[in-house]
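Let's start with one chain on its own, the form predicted alone, as structure tokens.
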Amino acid sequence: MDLLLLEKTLLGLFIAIIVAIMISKLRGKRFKLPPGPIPVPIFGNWIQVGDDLNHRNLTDLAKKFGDIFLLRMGQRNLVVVSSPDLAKEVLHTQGVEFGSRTRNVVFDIFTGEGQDMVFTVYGEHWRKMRRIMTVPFFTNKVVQQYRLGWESEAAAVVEDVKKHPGSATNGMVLRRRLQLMMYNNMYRIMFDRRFESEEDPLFMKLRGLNGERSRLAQSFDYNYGDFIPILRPFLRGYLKICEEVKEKRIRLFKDYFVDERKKLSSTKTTTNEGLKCAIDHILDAQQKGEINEDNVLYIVENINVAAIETTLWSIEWGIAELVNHPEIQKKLRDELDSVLGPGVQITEPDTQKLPYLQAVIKETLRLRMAIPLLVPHMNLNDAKLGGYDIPAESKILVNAWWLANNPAHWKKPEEFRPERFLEEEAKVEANGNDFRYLPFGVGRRSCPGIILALPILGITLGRLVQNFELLPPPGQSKLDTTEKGGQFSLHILKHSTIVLKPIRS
């Protein structure tokens, strides 16, 4: 069997070669495509760049080719923007040209091949579904409807802190407590429920699984198989676990979050104005027969990781980044102190009272951006880009880790200064309102979550900061912030032990 297996496997790579060959002589003719390096048959740029397409990887190749580059990966055109002009026509110019969304092997199925809102393509079932996750989720009514709870899980971790043995001696690892939190704030959104503990099994069995799915999702061990199709029966084997990982999960969504809840529903009298949570609302379109029952499982998909975990790694690089300057959380703890008085907790309205927290924030998101290539992007047609053909389907990356740390458009990028954001840099927002500072995208594909995600930063960060000086383990002068990446994704590599020493009692 694994003869026959090699058989057809050198026939098809045989036959590729011929019909690659044959591709790009036809292609060279017709399009005036971007520089890049030179392809070879079959793998294309695969063999020269490697599985590891990272955000500094890429800004190497664009350093040597230009703010626009091809590569082709196998048979996949991978186009690398890395300017924010670019950026604009990508995201802005020609947003509907270059507003679909190209997956992978792996992400069609963690997504039901695009019956989510995150990876479908441009068209009418993404502004079906963009229009009804906005509502529940994504309005300034939803940040005043939950903001107690966001205020209230902050204070349950400094009190867990205080009560964790050995937290302001040899140091706990906080993440896993502010893992809970971020948690029940979204849970508490979708389903309103909270887990009372990490202990708790099915929070344990959650994030379980959710962990496995980033995992398997953002690895790069995958792509040979998703570059080069006729490779893909090499790939059975992860792509079951996949599978596996998936029903596990979609289950678990179903069983013990959004059945229960319509059983909930079942035995009250609701209006829509009476609805509690942001699952009522989903549920309600679906009666409707705006969407059907996967249109509401992926969607809870898409909050567990996009949601959750994005916002989970700026806070853990937040944090990070204070302990290892004191002198930035120092003057923060003092704004903190000298706005609200000391002692007073702050709040969501009070964030934007504190332009350092802000600037700290804004900071943390240009030098350590959670999603720094963005969400591929995807032209369902031929398209024009910086004077350049770009073939049907290509995915489109944008740099935007570039376009916020080039030292031709920043003044040391590589250092952590938030005065930065209230000095030179004062007018630019994370919204996108200045194409070299895209944290969270622009324009149509952008990600809603910023309205949820900048205010629980803020409570989250200055709580701590306020009740701890935030320290590294004894032994170490500072925390290691050695990068980890995904196929579009950054984290820090270890996750630390972190000194905590009250402040006040």
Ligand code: HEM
The other form holds:
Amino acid sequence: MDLLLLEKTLLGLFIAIIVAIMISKLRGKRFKLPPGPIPVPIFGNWIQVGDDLNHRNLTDLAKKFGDIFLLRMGQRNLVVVSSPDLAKEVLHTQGVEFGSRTRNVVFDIFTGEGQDMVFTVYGEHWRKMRRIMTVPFFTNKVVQQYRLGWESEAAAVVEDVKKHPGSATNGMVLRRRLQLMMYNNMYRIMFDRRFESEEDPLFMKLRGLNGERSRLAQSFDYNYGDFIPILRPFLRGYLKICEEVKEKRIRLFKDYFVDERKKLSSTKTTTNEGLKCAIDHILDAQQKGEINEDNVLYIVENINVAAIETTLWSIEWGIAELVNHPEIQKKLRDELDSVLGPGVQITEPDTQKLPYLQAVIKETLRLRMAIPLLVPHMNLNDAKLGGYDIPAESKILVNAWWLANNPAHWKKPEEFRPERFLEEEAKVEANGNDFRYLPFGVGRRSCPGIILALPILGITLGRLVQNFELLPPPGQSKLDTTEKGGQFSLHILKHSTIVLKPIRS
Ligand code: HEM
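With the form predicted alone done, generate the form predicted together with the named molecule in the same format.
Entire complex below, previous chain first.
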């Protein structure tokens, strides 16, 4: 009797083991997942890796788990790619499969669940929005139409700095004035508008709401509710604030800018093509029934986040590196003086004639990438990558910062050395012609704003260096370049005081 029971138990155990092996084989066949730390139930790897998945922490994980690894953040899959070949696969070869964007509970609020362009999935809506935005924003004609405006905004910065008490002795927080300049550069394109000063009440309101939006969206504070749906009720307060900021912002765009422009256009008797600003083109598309009013407002929202801060951060990083490397600053000034002539102010066409200026900009974007993980990508369906299975709707991060700062691919990458782009990396451009260097991404979802960002960077940095010696504040030998990262952004932590000594009166 006992023997029979033992026999039955052993048989049962044997069958159970065979079934378990078969199931695991079958599952293994269906999903060969990328390597990564072993997840625990419910939380996945979240407790192990924490919230702050910035480019440096993800680089450390890549060193441990390889060029492709998987993190399970609660219910969400996060795949991180850290080699030029895999970046090519995601952004180029399988650009359609990985061309969508992940959203999350907060981005869903700010984009009306993907009614915008930047954060929408890859498909018909995205194609239409990108097409509609191209003529008014992303062509050389736009650069030619607005470059005089950008040059005069940079000249106004130079004049204001000269007037600023103590700028040449105790210094000033230059970023504040440059922020006004960037708003003016973009609001000229969008609405043919500019703000007179940093104290302009409308500018202050706009800057405040955009700042809130960036802070709320880039924060890690809401991760728990995004990763673990049962915790979402605890996020109610946070999401309510997001809703309020979103409503106020969209209303501001509508009441003070879009509707104002509509009024102005309706009072004109003739339309003059040459005087059209971007929103006129976008409103034409709305009139033709291609997009609705919400889409128009989300285009304005997208430009406010994608264009202004990214370019401003890059200008700020460029200035910090020039202050901390006076020899590079001097070499740049010498180039400007010798190519343009002393005192001749740089204009947009000149930027092509100034290789060292171009190299300084490229090096800034390499070492201090404003969007070091690109904007997160996503695969709508199950996909294959690097020999692994990637479950549908995984968030795909390309660690572009590590691609451009990996000593296996770059000579002394930790050094700020523009010369590399004139010497061993002379063929590398910012437009993604080399998968080690993708400050603007590459492929379908790459940054269309590169065509505006590069000349604005050139004009701004060029004019500052031509007119001032840029120095750290008294008593300091260097500027603090501690980084501050967000969900996928990177900027300088401290907006430092800078001394600006006029070169010529
Ligand atoms: C130095 C300044 C800038 C940097 C470093 C930058 C970088 C980037 C990056 C890395 C992406 C994501 C690429 C990807 O996910 O594969 C992106 C997307 C985008 N950028 Fe920029 N950008 C800058 C300036 C601008 C400007 C000035 C504009 C507009 C005038 C702009 C508009 C956009 C838009 C609309 C997208 C989304 C494209 C899409 O999803 O199809 N950016 N940018």
